[in-house]
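Read the single chain below, which is given as structure tokens and is the form predicted on its own.
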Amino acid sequence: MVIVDLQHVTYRYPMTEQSALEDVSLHIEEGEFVAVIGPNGAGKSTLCYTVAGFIPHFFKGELEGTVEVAGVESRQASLEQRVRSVGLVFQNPFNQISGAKYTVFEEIAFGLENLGVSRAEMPARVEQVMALTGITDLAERSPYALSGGQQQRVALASILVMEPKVLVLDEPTSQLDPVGTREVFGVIRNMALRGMTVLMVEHKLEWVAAFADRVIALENGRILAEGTPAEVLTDERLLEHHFGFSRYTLAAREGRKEALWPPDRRLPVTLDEAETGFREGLRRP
């Protein structure tokens, strides 16, 4: 079932000629894991605006085309409807905490009391979100005395917790160490593997290629490329538009220059795949 439908969307800041998006289509499917790549300036920030509902909402300017999420289109819909579909994550989790509350148990129940859930059924909620960011020891502290790894899982908890169908995600592991970001990314699989559905922009190749289930590349607010990991990570397109490949994939492809690493074999995207890509190349004569 699709839960995330553009059709042909352009859209246009307020007092700028050139587009942020031009002519976007993209189907999401529901419980579906989607990264989106790009270098800056690409659209990114904007796409998540729009399937949030930011746009055309907040941010006026000139939208084209349809958005459609959770079979309801964005101008059908008022802001305060699609938050309640919608969870977005911010790149900067300051910019995402109230400012209303003392402690990071009231911040995340922030958003389900805007929501008018019932005191008696607020607890066991924040309880089991914290435990499933992994911020339990958090609950009594402030949410302004805390590192910028540790606000990233309170704004995603903060998000999770209101149960959206959709969770868009804005480079949320950019304030988070390796151990951080793995741990981020499995929360974020797991909400998908019961249901829930994420548009996750992220800049970290290697983790987009081991979660994510499709990779769109954007530039200039257009689609370059669209499908698995595997297939977009190794396009030789992303190199000719200065994306990048990760390590694993930039690896091997020098490595079957020196015919180390076999020739009928496709690029890697996981470190697994590299190890196991460059033992064979080895072993052959």
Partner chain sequence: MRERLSFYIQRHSPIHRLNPFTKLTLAFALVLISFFSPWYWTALCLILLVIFPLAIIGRVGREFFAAALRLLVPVTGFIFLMQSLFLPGGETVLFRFWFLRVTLESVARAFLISMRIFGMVSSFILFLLTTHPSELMTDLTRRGLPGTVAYVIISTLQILPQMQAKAQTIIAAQRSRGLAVEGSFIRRVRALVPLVGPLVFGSLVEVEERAIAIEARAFSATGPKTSYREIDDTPFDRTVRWLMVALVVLSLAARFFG
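This one's a predicted model, so the numbers in the text were calculated from it and none came from an experiment. C-alpha atoms forming the largest set that superposes within 1.5 Å between two forms make up the rigid core. Positions refer to the first chain, counted from 1. What changes on going to the form predicted together with the partner chain:
After superposing the rigid core, the C-alpha of Ile188 moves by 2 Å or more between these two forms.
Same protein, the form predicted together with the partner chain this time rather than the form predicted on its own?
We keep it simple here and write out only the one chain, dropping partners and molecules.
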């Protein structure tokens, strides 16, 4: 079943001349993990805001085409509907703390309070997402007194507790240290394994290759390439348009020139693929 359906979406922010999205069509199946890559200013965040309904509701501006999430056209959707169908988590963990609460537990319950979820239902739901995101032991801490990785997991939990149908992640680890990055990707992997529909913008191509069912390359508000990670992440056009390749792909590409990589083998996108490929290349005479 298609859960996110964008048809010929073109969008311009208010007070700007250029379109941030230009004729973008995107369909996401329930349970699919779609990754979006692209250089700065390609329209990746704009795409996230569009799927989450912040465009046009929050940003105003001119939106053409149709955006349908879980069967509801986003222009017609109320805030409650939008929040219940799409959860949004973005880069800066600090800015995602509501400021309304003094403890992590209550911070997570904030969304439930706003949705009018009964008080009796809250503890179980909050505890469940805390366990899922591995922050149970932080329940009584102040959300401001946490590390970046912990804060980002609180942000994830605060969204997941509202049980959205789609999770939109806008570079969730770009402001985290390696430890925090691993913690957050751990949670994301968990969610993917549980069958969550995910749209994730991410620069770290190794992680994209590891998670995504499908990759979309955006440039100047348009879709440049779309397909499986193996197809898109080794597409030579990515280099031409300064997206870059992952280190595994780059290494194999160099290796091919030195005849270290089997010429008939496609370039790798993960560590495993790179390892098998190089082993094979080295065994050849």
